[in-house]
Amino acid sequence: MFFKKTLRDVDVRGKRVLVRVDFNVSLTEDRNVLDDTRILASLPTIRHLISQGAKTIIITHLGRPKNYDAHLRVDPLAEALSRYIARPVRKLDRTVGEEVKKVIEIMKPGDVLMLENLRFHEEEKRNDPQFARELASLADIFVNDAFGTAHRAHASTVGVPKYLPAVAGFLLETEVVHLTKLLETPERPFYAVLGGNKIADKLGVISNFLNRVDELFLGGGMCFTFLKARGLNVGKSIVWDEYLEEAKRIMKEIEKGNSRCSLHLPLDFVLAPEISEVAESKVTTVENFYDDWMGLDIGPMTQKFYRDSLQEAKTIFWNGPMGVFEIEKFAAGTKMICETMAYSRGTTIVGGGDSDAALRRFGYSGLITFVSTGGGACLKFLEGEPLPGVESLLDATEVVKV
């Protein structure tokens, strides 16, 4: 269930529609789009607007520029979008101002315009009211289709809706519907796999999952904080000491029976003295860690246990690789998770850019039920936190006045 107004609820014929997308994609050295996943994900919204005769004005950010950066102009995005929708996408070198307004005035129904990188304006990230008003003055209706930035309270996500009727695009709606079902009505057993290095991004999710998932499997760099919290030697592996107490608290809650789920940590690891393709590597159990080595992948015993366990699930959520999958000798654990997810008979949901990259690297991206386009936003949602970019939209019961 989605409790916000969507694009279906508004008449966009002949209207100027400002669409916030998340086209923050990777580019090659010669500035061609390397990963078009996010562009493809917003095509249903853009094509709908074109078919309805709207004047579509697209805004996005790209990278993390400090004011203007010629290498982060959005021209490659406009060129890529033009190929996908088979019509010209005019791109302007400005984001707001009289020049932009003049071009919009001569737009015809079905035309598509892309404005320059939002983050060339420092006012965007600080949600400056004047910048939000300037953006809003360009259009009659605002559509937010940028789930990847929905956890950010920026001018283009929460500022503009103060001045325009604001509804969700089809991508944002789909994201929220899938993740809401995951939290509220998953088919059981419901298992979650969490990896990656940044434990700070995952602790809130783990806490919220304690009474929602049936089994929780940890890997990647984040698991070493939990292992150290158990008093185990983890050598030179990455450890976030500031989160040791929180890791202890979570494990105590589970041990006391105060949670629904069971927690599983790796049984063995692939170790190396450094992150390198030519580094010597060895497999050892968690009790026999080498002092000057680091864990760079889960080991074969863990892989078998995780794979066999996950085959029982009817719903699986995965975020974060099990190791340094970009290097072949440390990729087996992450590849196993990709394969297990792909061939699961249940619902499979993946969140996070690294997990999506792993799926594509190993050829399994088309075999997943749903892959979220927003790593940070996905995790915030699964923590149970409201997303500013969603909260700022019109409620489903409100009347749209355009």
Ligand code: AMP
Contents of the next structure:
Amino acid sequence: MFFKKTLRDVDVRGKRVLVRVDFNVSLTEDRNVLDDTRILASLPTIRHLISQGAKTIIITHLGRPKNYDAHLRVDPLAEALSRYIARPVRKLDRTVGEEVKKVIEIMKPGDVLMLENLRFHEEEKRNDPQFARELASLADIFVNDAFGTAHRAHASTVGVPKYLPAVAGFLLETEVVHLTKLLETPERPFYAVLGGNKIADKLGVISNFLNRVDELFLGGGMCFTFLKARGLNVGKSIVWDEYLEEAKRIMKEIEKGNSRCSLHLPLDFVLAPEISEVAESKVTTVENFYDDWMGLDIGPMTQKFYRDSLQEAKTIFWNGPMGVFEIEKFAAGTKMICETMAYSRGTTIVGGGDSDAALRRFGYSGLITFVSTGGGACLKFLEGEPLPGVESLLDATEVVKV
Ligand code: AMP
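Target state, the form predicted together with adenosine monophosphate; input state, the form predicted alone:
What follows is the whole complex; the chain from before opens it.
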């Protein structure tokens, strides 16, 4: 199931271990951690390193700085981590260099250090070999636990493993194991629900799912591209014209019987003239769309059909809200999916991002088999694409020289 070396395969006692995590979390205005999901998810790896007496050196990115940006220093992350592991986490204002090396020299087994935001160095995103070498020179072993960044070929994900023995952390391993099972050996029937806006992120997944899932249910902003491709009037709803042909191709494949799955599009919608809390809203069937209105949630008929169908599934994957769930009057479809997933007796997997936010908003997070911490990485994986951050790790059969 997982063909890479993991943290379990290396002796980290007394070693300097460089750990790439993805603590790219939301912060409040006064720079407190707003959403700690990703920090909590990496605790098993960090706690294991501490308990084994490693010298743990944590690296992460935060936000999208071009270079140094005081608002994106990682101090709040170090403080939050320190509270969770109940021990000091020393934070340095630098990421690489002599000063960093000096501090690492005096670290004791069990100590934890966090270095400054990787993206203060533009070399990080460029995967600059010299920057990767400098990061690697800080440690004896590299552990990648940053699943959320595994689809990016950056210096800290694919560069460092060229210079250090590189293994997977427990979070990265768990993510890959769950998602591989979904693609290779799901319990059937396996149903998938895809929604959200950005169709570009999801068409590859839909294509890869055609011969893997048994039933595919679409909703959210992206379903209007499929409906328009079928020749239906979708009023002012969001349509990605550049993907109409691809939507047509996918539907043709299904019609020709070249796929395992059937595709379900919404039967009715909640419409409004604009995305607003105070906008008037109406329910209408897909054949009776109003010209100047937009579809902002799946309607009650669709909700019932999707809910009843999903009861049969032994495995359900969900990514992307069914409507503009941030506004109460367009949230019912997404709430229904959260509830149906939560009460399903089968395996339920959620693909991070907005779907995770919806689960939390409606109080169903704890009732899902597995919620991926990496929206983009999860979708790339489900497209069938190899993730550079995973590929770059040592194969399970390789010999580790530390
Ligand atoms: P994505 O990042 O592609 O998963 O899209 C998530 C966003 O899609 C959320 O912020 C939703 O508010 C938005 N969304 C979902 N359904 C619709 C819709 N029918 N029209 C416009 N936006 C939508």
